[in-house]
Structure formats: structure tokens, C-alpha cells
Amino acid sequence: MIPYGSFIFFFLIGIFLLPTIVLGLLGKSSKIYNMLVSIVILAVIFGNSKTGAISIILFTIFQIVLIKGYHHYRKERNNTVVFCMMVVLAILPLVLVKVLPLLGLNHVFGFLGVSYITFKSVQIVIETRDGMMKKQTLPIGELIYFLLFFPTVSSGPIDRWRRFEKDVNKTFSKEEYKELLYLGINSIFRGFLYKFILAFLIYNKILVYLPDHATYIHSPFWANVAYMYTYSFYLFFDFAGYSAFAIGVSYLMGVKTPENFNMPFISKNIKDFWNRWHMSLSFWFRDYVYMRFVFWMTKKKWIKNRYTVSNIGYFLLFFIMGVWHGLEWHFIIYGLYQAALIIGYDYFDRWNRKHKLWPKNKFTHVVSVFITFNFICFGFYIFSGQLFK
């Protein structure tokens, strides 16, 4: 059964998780009974496939062993070697997933949510190597609810482990539960806008018809436009849907999961644009790929200009995003025009600032916006596939 997909999976939800309401409306722990709903969901969710079950099962007990087995190690030593095969036996599986159905071959980790539960034990294993988890005791039961977390387990948001243990263990009061519980609805009742009513209607009474079959539009190219700018806010409002499915379903069991979206089509510019969109990814890969990278490139001090740094690590981010969505080329391409954008506004705010030619208004805001706005638009142009048809 598809997270999020019917009315029966919220019905089971609604179910599975009443006593967990009335245990917090009564400022009650309910950890112990959540952790074990988390288990019958899932189970619900892969039961109908054997291959997934076992692949998600198995594919648990690896990652658990490796971080589990890492921390116990940077407990007396810190290796860099060590901390380096780590990472990539994390990411190992994901690879695998991506890689092999090219080749032709069969894979044994190709369930749902496969590059979520990636992202959080890779999380771990960094911060582990950074010495955030010293004091952390890391409990089984605690890691594999933290990477099964049934409400986020498919396609996000991303959350942190550290943060995540906090809201895990924390007894909420009456009051701070009614006021979980009441996000938690209303987050719920914006999903089901956003993703059962506007993307629904968006997807079958306009995006269904374009480019090919819209007779309202007789010219290709602004048939191809329409679908443009039909297919961008289709993704948002079935995507931020999602989100706000998997935020609301966590406030009701008492975790905070992170936000994933704030209105990225206001945004003023490209990098405003990425702290808005999907923000638990991009802040993802900022903070473990494109951080890092600048990190130690200025401690090797192999090149010398920081913007030249800034720009590789710029373009490996994106690129690694783009094949993070799939190994077709329209994906990649969109990862690679993500970096020149960012690269190409971070050259012209370095030149603004010295020649200050573009000043800050409420005009030029607004002009910031549509331009921004378009660039976007064509950029899930890119990513829909469909100009390479």
C-alpha cells in the first residue's frame, strides 16, 4: 500500500492512532505503543511484497551493524580511512539500487524509501565522526524507529537524528499535546487540499491534455509552455500534499518533523528558492556534501580561491542530486542547470554588491521574483523529461 495513496490509509491511521491522542491529550508518554505501530504500518505498507519486506529487513540490520559498529570505534580512535568506508558502505545499497537495473541485474535493496533511510544513517555516521554522539547511547530500538519512522519512511521529510531522540523521549504536557494535535490536523487537512483537491485537478483537467492534445492551443511551443508552467505547480502541490500528510501524522505521535516547504514561488533568488523547496533535502546536501567538501578543500588548501571552492562544491551538490533522482539524462541535466544558476547568482550578487546596480525595493523584488519564478518553472521543465521528447 502507497503512503498517503487512499482514504483506507489514513482510515488505518486514524485507527492505529487514537490511543496515541488519548494517551497525549491525558500528558502520557505513548512512545513505547508508537514504536510498535511504526512496526504495523510498515508492515502494511511492504506486506503485499515479499522481495520488499525482506529487502527493507535486511537492508535495516546492515545499516544498524554499520553505525551501531562505527560508534562503538570512534568511541577510542578516529580514523579517516575508516570513517571514509563507512560512509560509502552506507550509501552502498542506494548505489546498488540506482546502478544495476542498467545493467540489467537484480538488486536486493529496491524497496520504498530506500534514499531517505540512506540519508539518516549516513547523517548519523557524519555526525558520529564529528563527535556529536559521544554522549549519545544510540538504543536499537530507538535507531531503527528514528530510520523506520513510518510517517516519513517513504519520501521524507529528512529529519536529524539528535532532534528527532529529543521529541522521542520528551513527556509532553496537556496543553503542549492539544497544541501538537492541532497542527497536526491542520498540516493533515492542508495535505489533503494540496494533494487530493489542486494536484489531482491540476494533473487531470490541464496537465493530462499538454503539449500534445490541447486543443485550445494550436502552437507546439506555447502548448510545451503551458505544460511548463502546469507541471511545476502540479509537482509543488502534490509534493508539499505529501509533506504535510507525513508532518501531521508525526505531531499527532509527538515528533516534530521538520518542514518541507515554505512558499518556494515567492522566492527572491535561486538560493532562496533552495531554503524553501524541499528543505530537509537541500539543507541534506548543504550541510553533508556541500559543506564537507568546502571543509576539506580549505583544510588542504589545494586551491586557494574560495570562490572557486565554493563553486565546485556548488556543482558536485547539484550533480549529486541530479543523479540522486535517476540516471537519465533529463535528471542530471537538471542538476547540472541547478549549479550553473546558483553559480551564475552568486557571481552577479558579488558584482551587485561591489557596483551596487541592482538596488533592493519593493520593485526590484518583485522583478527578483518573476525572473526567479520562470527559472524555476524551467527547470521542472527539465526535470519532467519532457523537453528531451
Contents of the next structure:
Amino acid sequence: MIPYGSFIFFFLIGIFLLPTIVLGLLGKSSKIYNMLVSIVILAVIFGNSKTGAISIILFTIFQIVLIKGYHHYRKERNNTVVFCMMVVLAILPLVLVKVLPLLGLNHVFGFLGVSYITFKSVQIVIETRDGMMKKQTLPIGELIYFLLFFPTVSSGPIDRWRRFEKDVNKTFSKEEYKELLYLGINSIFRGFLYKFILAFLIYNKILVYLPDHATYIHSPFWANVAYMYTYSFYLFFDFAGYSAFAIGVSYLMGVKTPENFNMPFISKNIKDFWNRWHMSLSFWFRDYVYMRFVFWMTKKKWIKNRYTVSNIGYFLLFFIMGVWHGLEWHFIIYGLYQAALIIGYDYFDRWNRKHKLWPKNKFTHVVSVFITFNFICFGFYIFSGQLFK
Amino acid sequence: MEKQKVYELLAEVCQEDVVVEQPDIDLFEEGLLDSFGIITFLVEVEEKFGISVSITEFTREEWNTPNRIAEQLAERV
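Right, the form predicted alone is done; let's see the coordinates for the form predicted together with the partner chain.
Every chain and every other molecule in the complex is listed next, the one we just looked at coming first.
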């Protein structure tokens, strides 16, 4: 069953989380109950496909062995080659799942959420490398709970282990839980509004007729322009709606899963946009790809110019992000487009600091938001694949 | 380690003197420091003060003001 895809799913969650809510309102910890009930809900989500279920079990065992093994190793030693091997191993299943079908090798592995679990696993390996897990014991039960946390298992938001683990082991007071419950239910209802009303209506009343079947627009050019803006809003409401469900249900379980969206369409530049759109993913790439690469290159001093290093970092980040969306041309070009925008904006920003030709005031702010909005929508137009049809 | 030295280094990285004048200013909310700035700062800290801080250690929640950054660094001397 696809999470948040049907009313039955919400009904099931509602019933299974009743004890969680009661415990929370009594000021008691529901950690053990939540961990047990997660197994049931995971079985509901992955139970329809035998191969999918076996895949996720094998995959989780593999990742746990890797994390625990590296954690153990890192207590005594810290070899860069071992670290790199661990990262490669953690990503390997995801790469195989994506690449094998392209080579004509059909396989039965792969399941919903494989990439999101990989993100979490890689994150723990990297933080272990940085010595952030030294004081931690990484209990297996909690690790599995983190990797397979059912509210976010299919499509995020991508949480961070140290943050997650703190929430899970915290017993909220009655008042604190009431606040969480309120925020959670609020978020779930925002999800209904976004995904089941707005995204649904935009898709079924407008998007399905675009760009080829719009009887009221005769020029293919304008039909595509209409498609571009409509698709952008559809994408936002659909994904922000899903994220609101995932965040809301997490809150009911005492986990403050990070936000994914913060009004992306009012971004004042492309950097601002990536701090507002699919935030848990972009922050993951920022912290674990861009920053690590730039830090490493800056220390090694292989390239003199710091901005060149930064630009290569952006290119890497968005290229990988594009490929991650899928090994199709439109995703890769979407990544390159975003990299070009950010590198271009960086140049402009540095130039403007020197020449001060684009002052900061209300007027330039509105113009900036308007320009950024159009660039964003064109990005989603590439992302939709419509450009290459 | 003197706090003032940390502030001055931050001012150099952010290219704004306001961080020396207002050590409790939120560097991220004000847009004074970004990923690139953090890296520049951490590399400088390693070279000048001999303190190495990993990127994952530098969380934007705990290292958000010049004052707090100086305190975090002082703990690691």
C-alpha cells in the first residue's frame, strides 16, 4: 500500500496511533509501542510485493551491518580508504537498482524509498567518520527505527540521526505533547488541502489538458507556457502535501521531522530557492556533497581559485542530484540547469558587491522574486520532461 | 583563546565589520555566512588556531552567532 495514497491508509494509521496519542497525552513515552506498531505498518506498506518485502529486509540488514561495522572500526582507527569504501558500499544497492535495468538486466530487487534510506545510512557513515558518533552506542533497534521510520520511509523528509535519536528518547510532558499533537494534526490537514484538493484539482482540471488538448489555447507555444506554470504549482502542492502528511504523522509519534518546504515561490534568488525547496534533500547535498568537496579541495590546495572550487562543488551537487532523480536526459539537464543558475548567480552576486548596481530595496526585491520565479518554473518544465517530447 | 580574534577572523570571512560590533548577531538569518563562508572559516581556524572542527560538527543551530562560535572553539582548545 502506498503511504498516504488512500483513505484506508489514514484510517489504519489513525487506529494504530490511538494508543500513541493516549500515552502522549498522559505524559508517557510511547517509544516501545511506536517501534512495534511500525513493524505492522511497514508490513502493510511493503506487504503487497513479496520481492519488495524481501529486498527491503536484506537491504536493511546490509546497511545495519555496514553502519555497525564501520562504527566499531572507527573507535580504533580512521583510514580514508576504508571510509570511502564504506560510502561506496552504502550507495551500491541504490546504484545497482537504478543502473541494472538500463543494462538490460531485469531484476526483482528495489522497493519504494530505497534512495531515502540510503541517504540516511550514508549520513551516519559520514558522521561516524567525523567522530560525531564516538559517544553513541548506536542501538540496533533504534537504528532500524530511524532507517525505516514509516511516516517518512517512502519519500522523506530526510531526517538526521542525532536529531532523530534525541526526539525518540525524549519523554514529552503532557503540555509539550499537546502542542505536538496540535501541530501534527494541523500539518496532516494541510496535507489534505495541498495534495487531495489543490494538487488533485490542478492536475485533473488543468494539467491533463495541457499542452496538447487545451481547446482554448491555439498556439502550442502558449499551451507549453501554461503547462510550465501549472506543472510547477502541481509539483509543489503534491510534494508539499505529501511532506505535510509525513511531518504531521511524525509529530504524533514525538519526532519533529524537519520541514521540506518554506514558501519556495517567493525566493529572492536561486540560492534562497534551494533553502526553501525540498530542503531536507538540498541540505543533505549541501552538507555531504558540496561542503565536503569544497572543504577537501580547499585543504589540499590543488586549485588556487576558491570560486572555481565552489563552482565545481555546485556542479557536482546538482549533477548528482539530477542523476539521482533518474537516469534520464531531462533530469540530468535539470541538474545542469540548476548548477548553471547557481554559478551564474554567484558571479552576479560578487560583481554586484563590487559595483553595487542592484541595491537592496522593496522594488528590487519584488523584481528579484519575479525573475527567480520564472527561472524556477522553467526548471520544473525541464524536470517534467515535456521539453524533450 | 581571545574571543576578539575569532570575531576578527569571522569579520574577514563575512566581509562585514558588524560581526565584531554585534557578537550576538545571527550569522545565518542575516545572510552573513553561507556554506562557502563556513568552509573558509573552518580552514582558517585550523591554520591559525590549530583547532580542527569537522563540517558535521559545525551545525547551524549551535554555531549561529560570533559569540557562540567563539565559545564552541574555546571548548576545543
